[in-house]
Amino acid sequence: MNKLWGGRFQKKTNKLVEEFTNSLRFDQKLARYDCLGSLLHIKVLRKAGLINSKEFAQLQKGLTSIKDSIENGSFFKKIDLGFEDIHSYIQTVLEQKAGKAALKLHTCRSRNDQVSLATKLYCLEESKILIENLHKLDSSLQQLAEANNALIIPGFTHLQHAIPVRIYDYFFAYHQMFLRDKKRIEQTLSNIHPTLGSGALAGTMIESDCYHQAIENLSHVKITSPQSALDTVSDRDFVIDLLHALSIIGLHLSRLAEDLILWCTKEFDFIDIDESFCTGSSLMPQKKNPDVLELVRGYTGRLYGNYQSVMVMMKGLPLSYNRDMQHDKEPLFDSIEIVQKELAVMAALLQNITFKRDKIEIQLDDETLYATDMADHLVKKGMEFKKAHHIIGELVQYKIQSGQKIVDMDNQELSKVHPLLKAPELKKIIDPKHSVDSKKSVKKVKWEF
């Protein structure tokens, strides 16, 4: 097969060594990308006089059915995967396509460039789907949340009960994590420059002019000649970048994974996932399981190995290029493919959620959620923190001991515990509306993604 190298080489390359540095597998990814810097290279080579214009003409025919066939899923049908990379197999394609002129393409070029362009101008399009589709997931649980405003759960820390909270202030916790997810997108999105002319590591003949003139916006991404042709061809920052972006998406969707297999069990049953979200048993004829849920939690693990193995892979690397660096190609596109399908399915469960109104109730009965609420009334009446801390701490203990409801003590058994704690007063505050409303320090905000 033909290789992009070898005049220096007198022997065939090892089976094994063929073997162990093939990249076709996985690469092929960046098929259409390298079509897309390669339909720009030329445009450079034809300005600075090394192709003319029939060459050019050819060699842009020739890759635009390539891209074509990229693009309609043909390409892939019929791919060889002997070749050493997806840069050698589009060659030789090309070679069938174009002729003589496609010896040319490879001319101020080396694969160090061409791979940090193509992987560039992936990390720009998946970044700005991962965008799309983050937004589609906060939509669904935007409209949860509102389709729920009036309902209140019991809050928790440490997974004990704490102090009752709407479910659209617990939703939009989950919002202002998928926000900043957004966020850090975009900022490594600002981050990729996706550049023309560094050749192997010391940039190329041609005069960085002709690649500032003859390189058009490639579907509004700027593409221009390097600062630092060493930097360019042995940069991963945006790899790892990206990488860390999507380990913390992973984290935020586990988090609410979490939340919600917690809320379907029999324990909680705060709500009930539409069963064409569940699995069963291959044995327990009764088992409902959110299985889906589990798997995104599960998925957490693969999304942080691959941030570390690419930072661990990257850290002793001297400059430039490394043949390492091709390690950074399986973990990125896994990770990338992972949350993609993690948004996608998320968005549509969240549309599937019923609440249990009813159970959810029973569990605000429980008179300690208002602990607090009880001990700010004491603070009102003018009594230091924490003494009513303490006062309200004792109150619980009370109740705990006597069997009572703290709603069914009168002013006498109270008085008790304290004077100050009056019947009426602590009925009124005994109550998920009233304590909810009575939290004034958070400022709303619009929900806006």
Ligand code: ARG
Second form
Amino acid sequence: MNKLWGGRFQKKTNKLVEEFTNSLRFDQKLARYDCLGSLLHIKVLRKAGLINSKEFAQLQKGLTSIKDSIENGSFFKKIDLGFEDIHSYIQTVLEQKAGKAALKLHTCRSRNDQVSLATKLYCLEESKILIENLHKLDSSLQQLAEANNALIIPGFTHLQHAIPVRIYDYFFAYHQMFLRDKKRIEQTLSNIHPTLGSGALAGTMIESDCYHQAIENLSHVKITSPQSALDTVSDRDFVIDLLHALSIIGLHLSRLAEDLILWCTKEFDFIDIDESFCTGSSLMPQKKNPDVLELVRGYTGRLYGNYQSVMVMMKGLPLSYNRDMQHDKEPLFDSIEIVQKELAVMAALLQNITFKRDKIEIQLDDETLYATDMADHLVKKGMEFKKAHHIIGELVQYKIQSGQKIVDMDNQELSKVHPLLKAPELKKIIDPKHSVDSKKSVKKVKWEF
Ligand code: ARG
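Right, the form predicted on its own is done, so what does the form predicted in complex with ligand ARG look like?
Whole complex next, starting from this chain.
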């Protein structure tokens, strides 16, 4: 095998070692970014006078044709997985295309530098797609919220009936989460500074100005020479930041998934999910299961695990590059793929939900949902809140004991609990619309992503 480091070795690498150290199986995902990095690097080499214009042209032609084959997919059909990693493999393919000039490509360069740049470019590109996918999900959520604008459902704390809420406000809560997710990704993006020129760990013999002049305006991403070569080749904070942001997106999606899973149970019966987004059972003919939502909920464990695994892998590593760091890629790629898939399927699933208004109305008949509103009513009449809380508590207790509905009690009966409780007033209060309209503390803001 054409290794980048064969000279010092007299013996062939053990087969087990070759297999064990191989990362091409997964880091082929970085192929395009490795090529983009090399296309920039040859500009630097040319500027520094380390390759002539003919060599530059040969390298540029070779690298561009590799990049094209990566973009059209043919590169991956012929890939030889026996090579150590994507960086060594592209070097070898280039040697076949550009001949001797390719032997100069690795001048003033190390894979430690290459892998940092390529991974950063990958993170930058995927993050942009993540934000687009988050936006699509948020738009689906907004559509569903607006289509059911006037709909009210019981709100829960401790998964027990609490106070009625508008479905719009319910989804607006998730919108807030996705907005924070977007900001978290943007924050992560703003901390990613792709660089060229770290060498293995100590920088290179090329002037930093040379890097800046050569790579200026080459891409929409700003690439500079590093402020610290040691830090650049040692740093995987950006991977951890992104895995953290992805974990929180997973957390939010799992909560949304869980709400919807509950809502489509017979016990809640708030929603119907279209059949095309459900699956069945091989044994129980009647089943229509929300497997998509369960998988979304379940993926969260993998997202947290991926984040944890890179956190732990990086802990206590001495400067600078260590091969341990190769283990950042599988968790990173896995989490990115999971979340991109989740965002797409959830955006589509939200468009396939209908609310069961009649069933929800039955649940809203639960008079205890309005207990807080009744206590507020007594406060408006001048009673201390603690006392009002106690009296309405007694009213609820009386209702439970007597098995009666509050709306069926007359003034006389109500006065057994407290003389300030009046039947016509309570009737007005025991109403979902009255309840949500009486909440005024939340400042209405536009739904904007
Ligand atoms: N495959 C390696 C990684 O992903 C690339 C860097 C290898 N560098 C080295 N000095 N062995 O981290």
